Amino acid sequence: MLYLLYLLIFGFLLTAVIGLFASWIDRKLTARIQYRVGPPLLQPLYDILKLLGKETLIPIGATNLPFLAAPLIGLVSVMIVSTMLWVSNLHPQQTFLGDVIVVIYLLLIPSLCIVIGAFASGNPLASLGASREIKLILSYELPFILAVLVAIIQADFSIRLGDILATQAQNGIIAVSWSGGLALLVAVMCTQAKLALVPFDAPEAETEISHGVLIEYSGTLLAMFQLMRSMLLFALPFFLIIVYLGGISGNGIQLVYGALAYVGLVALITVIRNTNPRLKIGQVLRFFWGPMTFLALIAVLLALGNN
């Protein structure tokens, strides 16, 4: 019972609203860069109450099992990842061995969801987009994994996130270590790639393959799946601060630190998007197996080195 509480509060809950705050920051955010006012705060909840209250299509074609079962997969993942990240945050010691490997495994399943509602639809365009997800899965999950493995490094070789947030308790954070600054880099660029923002938006280009991989979903389903994201945007970047900025704490200034990592992270990863034209499918490979595995390796390397 305690543990399903978790799921529906911290899991879901609280990580929605943090999600759609995200979302709101963003945007709000994006439309300063632009010069424009941008939305009210509330706007990411009326769109996601918007789309509840549309019709649910299903194109003819489709498969139809896969293709309503994907953004529910996607969204549940989610749900999953974020108490486990909430648990291991506010009960360190509760942690169980290999939950760093069980989070980057449930990181992974959102974009796979995708990929396999996309190619469930049976639209062209879709299965383009897919395509493209999955070479965009293939280039950045080597990065992110070396980076993690930093982390695991220097909290002696431990795959327990309660391991890794009480060595930054004792050691201070990850982060301010060469290697630890180096794999936040790469995490952080994994990151963008894994929420598909620009420049690594290349699955659902709207100028050019109209907004690929999420075409065919109308209605609840493309609901669930902007939620998902939305939720995303507050799960990857509290496993950044977990992992390499040492947690949020409930205790006073702790508290404000992590809040604002938080919001300094978002806000990263908007300006990332606005300040950067997208990268073609090939590119975005080259440059994760290329200058980012590089820099992961060398950060592991320098975290060998120190350990």
Second form
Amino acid sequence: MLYLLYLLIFGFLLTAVIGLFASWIDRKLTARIQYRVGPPLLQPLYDILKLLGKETLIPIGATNLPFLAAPLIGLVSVMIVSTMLWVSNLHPQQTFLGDVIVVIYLLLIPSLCIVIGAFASGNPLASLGASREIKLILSYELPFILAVLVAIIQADFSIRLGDILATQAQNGIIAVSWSGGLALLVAVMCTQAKLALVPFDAPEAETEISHGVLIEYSGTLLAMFQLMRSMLLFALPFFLIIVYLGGISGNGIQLVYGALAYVGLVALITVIRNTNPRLKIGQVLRFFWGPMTFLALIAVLLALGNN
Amino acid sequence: MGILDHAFLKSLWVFHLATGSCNNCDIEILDCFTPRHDIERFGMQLTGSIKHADVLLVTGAVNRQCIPRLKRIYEQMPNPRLVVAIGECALSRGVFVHSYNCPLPLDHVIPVDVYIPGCPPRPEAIIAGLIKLIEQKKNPKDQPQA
Ligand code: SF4
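Could I see the form predicted together with its partner chain next, after the form predicted on its own?
Full complex below, order starting with the chain above.
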């Protein structure tokens, strides 16, 4: 089957390679913004390899099964979601009806896994982080779905990624319309929160609750979470590119355009992360349910008006 | 040397523990992460959780209150692990050598891999010490030069 073939090569290998590269871009750009030299190119790979070689500790108070299973489920769900994104990007006609909804659900699972793993670890700081992560999920999910709804409306109410891509191939990319631009703005902010980066990194806050949700993870399990984060750093911007910027196609100038769009999104996320302070979780909730939901609603209304 | 050991030396995450220091050594450690010294060039990162750490940086004259806690922190560190003693206090208890409160120097409590002298050591000295540690782990037969 098409999906099985793509799962290993595209879903895992290519996504992991691009994701690790993206996290290097993120760290290097951060360093340059702070007038530092920054880590070498292979640094994210070294980090993962080193964690694989380290001892894996399981705390006495932990509930073993969820503690061990959470990173694995998270990693697999990112693999599946990036496979689906690759397939719909490369073969827009062969995707199934409703894959937008499946993708939105699968993009939620990594955050849920972090929550489950943190609660299972039995550490008070981890459960503090996990409860913040739940509030974070509650706050960004509504504007995120509204923002994706804009693209669905513009593609004549089709819930297939293939149709969204086909519409953009005909009528130009969604992001250049007013509603699409607003929706992209909202979606970028939601991406920032989904990746739990500053200003929405309250669940992890190294300086405050010392890595919060990940505090008890070590060795291989931490490596899986790190890899999951890096792969999400590929999957989420890729999803935005497919939905709002017309996808990445394989030939010549189009490929350059896609790569530039991707690197641009990663750079934008990094710059946001480096120029903002950490928000308290209440402020995050107010930010997403107030201005962001409002903007997303306006975008939906504009899209409805145009249709 | 296997690829995992190689990766280990390329990405040391440090955890910083003050066992009764005067806070001067701790400030110098933080200096290593500033733009001027930028220790992230060598893949080192400050981490907040001991479970993520590869290197334990200890500052201060280990006092009675800290000894059991120091041991617990050390035991929670996943293998392979390294310990770096920073500052005169951690090396030999410095000015506190005759204190009633500092019964043992650090290396009588936990094994230490590198000693970085100074009161406080300069950030350059800390970086040089860590790099010597890496070099020595790469070629265990070479004695580190003075
Ligand atoms: S070595 Fe000197 S600077 Fe460092 S903690 Fe001791 S007294 Fe303070």
